[in-house]
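A lone chain, given as structure tokens: the form predicted on its own.
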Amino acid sequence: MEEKKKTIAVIGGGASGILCSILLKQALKDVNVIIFERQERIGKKILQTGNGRCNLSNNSISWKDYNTCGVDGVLQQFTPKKCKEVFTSLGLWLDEDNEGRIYPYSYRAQTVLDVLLEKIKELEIEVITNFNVLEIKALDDFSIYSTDLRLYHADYVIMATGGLASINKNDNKCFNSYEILKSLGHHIIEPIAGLCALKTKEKTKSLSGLRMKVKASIINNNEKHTSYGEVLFKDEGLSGIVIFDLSRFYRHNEHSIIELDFFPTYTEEEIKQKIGTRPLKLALCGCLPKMIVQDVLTRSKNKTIEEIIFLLKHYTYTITQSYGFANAQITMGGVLFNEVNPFTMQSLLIKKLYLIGEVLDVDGKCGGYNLHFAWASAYVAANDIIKNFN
């Protein structure tokens, strides 16, 4: 009697799940690799990455760019160079910008997804959509139950279910991956929105749409984090890359302030010297947008040059809340990273269960770092399964 083929179930058809399934099927041609996706198609979130341009990775990636040094074991195996090799081998042309960010040559996320989907088709990887996992039981093998009572068995399970970022409130009700992993013994750090805009107590509508290069800091009680980049003023708060980076350090239950420095390369004394004896409003209009100048002058109580220059270097906003998961790029929190082997991504609690990508409590800054971890964890998990497959 013909021996039954072994099956690897990849739960989640996002960036990490898709790449992992491709790497597995390329090496294990006689194994069933099945992607289970709860939505109507796979890869939807890839289209949203990098503002639709898909910032694949970054040449300067280091464990210091993440919330845990534990990711170093993953990053050493999947460097930016390895990332470029893998995607080039899949047929994707690449390009890099002046800041080391790696993009598809087309600068279109759709191109990345097209290449991945073509490879899935070529390798005949089975994709089952509209499959919302209800429960996973781990006995001699894995039993995977859907909410509509379908049942599949697998020899390996890879949880690549992602997080809550970019999911609307109605869809949140269908996202039960954390509960499934809890039932398997894993612990969950409460998920919160990351890399997102922040709402402020102070009004920003008069500045809405304005972009400025600044030094920005977030201050939570005695804790301070600083970043440089572009801030975008919104109707109800602040956005832009620099705010996204700082949003990783926003704590909902603490008093948090964003401080903007409009002149990061000048001291207060140097600004005063450059202004000289010219009328203050006229002098500032030569270096700042009129809307900012007016806002600064409105905030100033005494209208002295010293007070205004201080405001230009310490322009503060009180954070009231983030814009939430629907507008976030990543999820912070998830399964405790120290519950997986950092060199293989295998669960330390259940053999042949792997956790990859955003479902884990790993988050990095803007610029390709989070997508790189998705690819990296997929690569490491696939390599370990291939090496030890039985």
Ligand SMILES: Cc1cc2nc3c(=O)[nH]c(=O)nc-3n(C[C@H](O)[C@H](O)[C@H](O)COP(=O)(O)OP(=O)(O)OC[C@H]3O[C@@H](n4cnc5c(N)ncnc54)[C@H](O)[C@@H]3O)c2cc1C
The other form holds:
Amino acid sequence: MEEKKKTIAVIGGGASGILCSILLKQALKDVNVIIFERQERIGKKILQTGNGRCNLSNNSISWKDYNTCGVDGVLQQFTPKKCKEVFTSLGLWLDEDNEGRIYPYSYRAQTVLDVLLEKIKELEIEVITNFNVLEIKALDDFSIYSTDLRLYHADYVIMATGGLASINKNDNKCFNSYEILKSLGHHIIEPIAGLCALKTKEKTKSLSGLRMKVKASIINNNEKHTSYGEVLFKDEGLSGIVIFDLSRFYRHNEHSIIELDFFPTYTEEEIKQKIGTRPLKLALCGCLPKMIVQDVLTRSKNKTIEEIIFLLKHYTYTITQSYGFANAQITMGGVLFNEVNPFTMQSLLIKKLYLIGEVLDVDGKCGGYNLHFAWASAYVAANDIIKNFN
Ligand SMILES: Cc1cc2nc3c(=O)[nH]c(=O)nc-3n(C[C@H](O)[C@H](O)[C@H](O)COP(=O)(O)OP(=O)(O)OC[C@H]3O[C@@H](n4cnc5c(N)ncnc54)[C@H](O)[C@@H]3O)c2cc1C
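The form predicted in complex with the ligand is what I need now, so please give it after the form predicted on its own.
All chains and molecules follow, beginning with the one already shown.
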């Protein structure tokens, strides 16, 4: 009698799920690899990444750029060089900017998705869309139930369901994966929005639209993190890459301050010397946008040169909240990373269950780090399944 084909179910057709299914099917020809996706298409978020250009990795990837050193086991196996090899082998041309960020040569996220979708077609990977997984039961095999009560069975399950970032509030209610994983015994660190803009108590509307290169720090009760880059003033707060990076350190239940330094390369004394005896307002207009000059004059109580220079080096904003998941690039929190084997991504609680990508409590800084982890964990999980397949 012919033996029944084994099935690997990949739950979630995002970056990690798509790459994992391709790597699996390339190696395991006689296995059904099925992607279950709750939306009407797979890979939708890839199109949003890097402002539509998809910053897919970075040459300087290190565990130090993530919230947990545990990711090192994954990163060692999937270096930026390996990432480039894998995508090149899939037919994607690549390019890098002078800060080491890796992009498709076309600088179009659509090209990345096109290459992945072509491969899925070529390998005849089954894709079932509009299938919102509601529950998974792990007995002899896995039973996978959708919200509309369809049922599939699988020998392996890969949870690649991502997080809540870029999902609006109403749609949040359809996001079941944390509940599914809890019912399988896993623990969830409360998800919060990361790499996002921050709302401030102080008004920013008069500066809205202004971009400036600054040194910025976030100061929580007893810790301070600093980053250099562009801040973008919004109607109700601060955005821009530097703020996105610092938002990873914003703890919602703590009193947090953002401090901007508009003159990171000068000391207060040096600024004072450069201004010399020129009238203050005129001197400031030679080095700052007029909107900032106006704003700092409004902030200043006694209008002395010393006070104004101090303010410009310590321009503080009190954070009231983030702009929320709908406007965030990533989810911080998710399944405890120490509940998976960091060298294989297999659950330590349930055999043949793998967790990859953002569903885990792993977050990295801006610049290709989060997609890199999505690809890396997919690669590691696929390798482990291929090696030990039974
Ligand atoms: C606007 C934006 C820009 C970004 N830019 C970059 C960038 O340039 N570089 C970078 O490194 N990172 C970037 N990121 C972050 C990056 O996109 C994510 O870290 C990455 O996509 C995570 O991959 P994933 O496979 O874990 O999850 P996702 O890509 O979120 O995929 C998860 C998939 O699972 C599906 N799903 C969820 N639950 C279920 C269920 N119960 N049943 C069936 N299907 C389900 C979802 O619909 C989704 O398709 C950006 C994110 C956003 C929102």
